[in-house]
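Have a look below at one chain only, the form predicted alone, in structure tokens format.
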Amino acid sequence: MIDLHAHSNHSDGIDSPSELVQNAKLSGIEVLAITDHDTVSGWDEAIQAAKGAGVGLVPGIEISTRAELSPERGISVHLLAYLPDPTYAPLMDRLAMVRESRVGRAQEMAQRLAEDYPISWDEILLNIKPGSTIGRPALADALVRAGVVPDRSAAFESILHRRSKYYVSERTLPTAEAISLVREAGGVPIMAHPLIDFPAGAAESDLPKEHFLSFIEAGIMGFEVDHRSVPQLAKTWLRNLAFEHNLIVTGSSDYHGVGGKENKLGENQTAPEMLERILSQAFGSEAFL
């Protein structure tokens, strides 16, 4: 089994990189990608653990970006960047900016939450691994510890929902810039879980083809089609679009650890030939297979 999207506690996962690799092995995963948000800080530990466990490892990043669809509307687009050069300064510097801005955003959300719930910024910081990416999951965990919600999923579905009064928009990279930086760094940019917000009951004619064509023109190299949150209509449409433009199609779990999200390692998988395409087109860093 090949699972190319999983998180450790270097971003918003629960497992350490070593635990992530061990859990992947126990789940029958043969090749795993570590894709923490906007950071490569978990790579070294994951690589060493994978070598010891006999699990193939593809180092990657999940990059937070935003695409402006019109002057009035923008959308969040996450990019899975496989095998970029972790020393390529233009990319790493921009990711550092995103991580730093996320701290201020999380602090502002914590302040809003503290007006109505028994949580504090100091308590949140005490429960975050130094150097980890701070985001809504850290706030969700604080709400769980305070007994406000039973788990992260409940927090995301209510108090921390994007339409909640506690929500603060994140500062991210423009999608086209991020795609360009990943490719300059020798990485392979794949769009993570596209169209997860596509409305139920909508028609194929409602799919934003012109915007996806703009991503392809910018250099996107594939789509993560098989993901639990991608609607079936969108999956079929994305496969056809990928075939039309000879793009890579992947499938992954988006695992965050037991209790982090419901996603289970290996619940969606990538075909070996698609992994080979990623490996053949990347030149920024090495996979350990």
Contents of the next structure:
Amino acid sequence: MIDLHAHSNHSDGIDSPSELVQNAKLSGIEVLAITDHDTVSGWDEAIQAAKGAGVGLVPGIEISTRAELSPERGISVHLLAYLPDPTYAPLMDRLAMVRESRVGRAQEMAQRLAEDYPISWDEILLNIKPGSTIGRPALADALVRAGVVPDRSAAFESILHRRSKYYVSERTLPTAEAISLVREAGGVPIMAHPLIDFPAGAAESDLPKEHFLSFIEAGIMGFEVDHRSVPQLAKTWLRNLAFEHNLIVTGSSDYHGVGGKENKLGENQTAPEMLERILSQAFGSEAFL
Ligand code: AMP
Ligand code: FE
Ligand code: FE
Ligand code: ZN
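Could you drop in the structure for the form predicted together with adenosine monophosphate? We only have the form predicted alone so far.
The next block holds the full complex; its first chain is the one shown before.
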């Protein structure tokens, strides 16, 4: 089993990188990618653990980006980057900037929340790993600890929803720039869970084809098609688009740990030949197989 999308406590996952690798081993995963949000800080521990456990490891990142569909309408695009050079400064500097802006944004949301709920920024900081990439899940956890909601999902469906008054939008990098930086760093950029916000019941003609063609133009190398949050209609469309443009398709769990998200390790998988294509096109860093 090959699962190319999983998070540790270096971002919004629950497991440490070693626990993540152990859990992958227990779930029968043969090759795992660690893809924390906007950071490579979990790589070393994951690599050591994978060598010890006999699990294959592909180091990666899930980069927060934003694409402008029109001057008034931007959408959040998560970009998986496999095997980029973790010392390539232009990319690492931009990621550091994104992580920093996430802190300011989380703090702003925490302030808004603290007006109505018994949570505090200090308590939130005490409960995350220092230096980890912060996001709404850390706020959700604080709301759970305060007894406001039963779990992260309940928080995301209400108080932390994009349309909630407590929501502050993130400042991230433009998708096309992120794609270029990943390519320059020798990595393979693949769009994570495309079209998860595509409304159920919408028609195929509503799919943003121009927008996807612009990502292909910018150098995107594949789509994560098999993911629980990608709508069925979009899956077929994406598979055809990938075939037409000779792009990679992957499948992954997007595991965040038990209690982090419902996604289970190995619930979606990547075909061996697709992993081969990733490995053969990457030149930024080493996979441990
Ligand atoms: P942010 O990037 O800070 O806006 O937060 C989005 C993150 O929250 C994503 O990386 C997801 O992994 C996580 N997330 C989204 N929905 C849920 C959910 N229902 N339960 C747990 N985590 C979620
Ligand atoms: Fe996440
Ligand atoms: Fe994501
Ligand atoms: Zn993810």
